[in-house]
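Have a look below at one chain only, the form predicted alone, in structure tokens format.
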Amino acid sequence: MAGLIKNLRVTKTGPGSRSLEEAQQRATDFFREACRALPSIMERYNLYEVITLSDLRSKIASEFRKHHHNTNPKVIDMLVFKGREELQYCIDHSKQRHHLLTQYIVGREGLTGDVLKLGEAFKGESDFLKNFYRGNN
């Protein structure tokens, strides 16, 4: 796992993709890298109490599907670069836990939309809270 994190230390720009197929392959490779980094990110930010690994993978996949319609290799390369930058911020712990919760777990619309959506991500209480509540009765 440390090797993966070490390999992601430098965000590479490199030459742009020459074709749509090459850009799509770079996006697929980045998606795989992001999915491999998710377990360490979930542990680092203590996200297991709010979301499962498979649900977080699905959220990341939906972000990729949102931009699937792009056919310009330069746009795809730019999105991959920004995604790598975002992943690097998460790995370097440059973001705080609430940033990840609002961006990827609750969703951007959860804060401005229905207030109940905000509570849906926090349905499950941790064992600590259950014991705490039980001890105060």
Contents of the next structure:
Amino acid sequence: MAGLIKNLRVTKTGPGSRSLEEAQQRATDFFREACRALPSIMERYNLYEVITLSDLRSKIASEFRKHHHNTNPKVIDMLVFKGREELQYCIDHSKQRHHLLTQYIVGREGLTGDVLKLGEAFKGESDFLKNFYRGNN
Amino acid sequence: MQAARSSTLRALHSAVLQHLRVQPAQIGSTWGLFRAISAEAHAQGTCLSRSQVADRVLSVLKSSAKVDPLTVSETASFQNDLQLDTLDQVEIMMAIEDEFALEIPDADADNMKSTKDVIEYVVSHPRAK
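Could you please show the structure of the form predicted in complex with its partner chain, as a counterpart to the form predicted alone just displayed?
The next block holds the full complex; its first chain is the one shown before.
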């Protein structure tokens, strides 16, 4: 049974951060690691037509910024751990292209958000859905 | 008959070769010159001039969505002038790394607090493209 689990990684979390600064330093290091992995992710999932590298980097930065307000080092450690897991899935190709497109590139708002900001791949899309959801104007 | 043919062939062969043969002395000198030029360029470090580096760094900053292009200058401090927090600063450093095909170690990246620091670092880096 254990032989079937090919990608199982035994991970240990270690002692954890003692202070907020240390936890923030871990988060910054993880952000750098993620940014350095981005070119290979773009290559693997063939995202060249969909988004540019700097836009993808900005989107990842905004994902980090969502949790900017946290002050508990344990929470930050947990977030970094989950983020590392997510990054590992992306690098390993455990995720698929549509996962990345809907979760990161198009984002939570989907096509009801600002479509024009989504970049080259969505150039032909109209603002119809956004106006539709907003109301009968 | 065979001998005649082979001898004419041989004659033809040598005639063609003589026509095509390049003088070794000429090739030696040009190749040597080429090697000397490339070695010299490699030895003196980066081929980028300071103005080139400054232009590229400023364009990277201006194209970043979080930076107001009017406040960007060669002496702009990231925290005070450009109003960037630590996450933005790391993002800018990654953009600089991509632009110049470098890999900046974390300690150096943390020390760079203004545009001037970045320009100085890239100009003095031997591998900057």
